[in-house]
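Presented below, as structure tokens, is a lone chain in the form predicted on its own.
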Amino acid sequence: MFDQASTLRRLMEEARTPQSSGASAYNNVAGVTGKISPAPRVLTVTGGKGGVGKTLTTANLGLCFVREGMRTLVIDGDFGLANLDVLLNVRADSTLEDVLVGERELKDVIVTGPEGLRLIPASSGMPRVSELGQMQKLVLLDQIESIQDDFDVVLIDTPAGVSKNVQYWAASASEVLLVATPEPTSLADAYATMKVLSQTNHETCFKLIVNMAKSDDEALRVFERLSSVANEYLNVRLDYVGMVPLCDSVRNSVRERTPYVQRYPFSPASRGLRGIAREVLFNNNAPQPKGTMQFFWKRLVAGQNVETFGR
């Protein structure tokens, strides 16, 4: 068991204490050498509608990442319903919720999953930790805080909808990964997500995932008309990533509790979140800073200012 009590006291502590934006967040992070690693990637992945396959995406996305050369971590972000652990096939004996609750570090609950890739996974049925507090997410924000040398993809999978929990998580990562099908009520709760955080989190930019489309005219169809309206009624951009296309693969792998990239590599779905998993990482823009609790965020900071600190 941690003193959930005195991390408070000292985040408190330093959110007291004056810094400037630039050399103080550079020196809290490079420490007397001047050199600095780049902050972790922080992804959640939302989708707003149940069964347009998020949890799956997020699952084989992280093994992608791990055989990428990324050291990744997967968050299982879902109180109420969490499934990462069986997904992946892997046992877990506490669980993030333990973490909140004072009875674990986070660093106690991490397990190893297919490949190297690590997971922290959350209770299903039996959750504690209903709605973050205040003092959570601080305890929360702390924590992931201590292990950001060990990752460089940190992927977070929320609930269905757009509860205060969905916007905490997409909040506190640097980017947000939107998953939709062509489904209309997909389109619809697509859209309606991007509103909510748009309006609640400020965000400004979503990078959209289309599964389990029949075809790539399909899954662009659906990124024009998602993108069309988000740019014309809440002034968002939203980045085409990629399609997963409708592949019995998917389905087979839930049954045999494998990712379907690690059972079934040459399938359709396979390839396409491989190209998904190249896109995000090396085709799109470094994250910045965010106003908002965002994980990593002196280090993102830092990253920002050290070249003109240096001068």
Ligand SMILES: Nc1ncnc2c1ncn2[C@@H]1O[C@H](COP(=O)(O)OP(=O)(O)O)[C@@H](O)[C@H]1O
Given for the second form:
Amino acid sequence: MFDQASTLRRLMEEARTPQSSGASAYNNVAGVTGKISPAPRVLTVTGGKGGVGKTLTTANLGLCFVREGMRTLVIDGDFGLANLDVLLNVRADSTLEDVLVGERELKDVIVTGPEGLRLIPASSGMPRVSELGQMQKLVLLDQIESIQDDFDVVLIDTPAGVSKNVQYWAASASEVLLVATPEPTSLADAYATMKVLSQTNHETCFKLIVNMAKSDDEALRVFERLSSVANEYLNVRLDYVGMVPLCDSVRNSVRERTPYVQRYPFSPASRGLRGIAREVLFNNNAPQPKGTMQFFWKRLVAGQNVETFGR
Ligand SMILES: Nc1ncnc2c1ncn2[C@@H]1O[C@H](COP(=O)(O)OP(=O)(O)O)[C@@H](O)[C@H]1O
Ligand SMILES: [Mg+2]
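Next, give the form predicted together with this ligand, keeping in mind that what was shown is the form predicted on its own.
Up next: the whole complex, starting with the chain shown before.
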């Protein structure tokens, strides 16, 4: 059990200190503790539509990052329909929800999956928390900050749609990975996601993964269509990071509860995702990240009052 109210009071105090506002906080990657350590890359995986492969991509990309030598954490941000723990075949005794209701600290709910990939699971079924309250958002960001020295990359899986929770996860990340398939409904939802996130979160850049494409050409056509409307109507940039083909090995791996990059390492899907992992890690032409999580929550606290958060 930990005291969320005292955490909140500390956050409010820190937000009032002069160095916490604006550019100084943006540049200060030292975090709450004052230690100098590079902040991890935080990537949110989203896409609007259900069933396009967000969760599978998160789990398998996490494993690719581990194989590239990155200390990687995946967070299940899909309360209620959580299934990262199922795909990674790990047992979760406590979950993110225990943190959100103040019964556990984040570091105590992290479990270890295949090859040392770390996971913060969520619970499935009747969620005790469906929509994050302001206080939960702040406490959660503070908790994530407290473990950030342990990781190089943090990947967040999100539910379908562009709910407030999805907006929160996208805002707390430095980069947004959009997963889309060639289906027109997926294209429409990917566009809607960019529209909402550009308007509510002022996102200016997205990275596109095309999943379940039949060929490179088909994937590139998806990218071209989305990128031209994103440029023209939303004034946002879309970067193509690669494609994962439609592949039986992916479906089989779900039944076998083993990530496909582990069970079928030479399948076309695994080759595609490995390329994506390297593109994301080593060919990062994104604009300057939006800032550390600390910057995000301090900005949030600074713009609010105690009463709002006290509720
Ligand atoms: N590249 C692929 N090839 C074949 N089937 C896929 C592929 N990607 C995803 N799938 C199928 O789609 C289903 C939904 O994937 P999932 O990651 O749970 O989607 P989401 O999280 O977006 O709802 C998987 O269970 C799998 O059967
Ligand atoms: Mg999912």
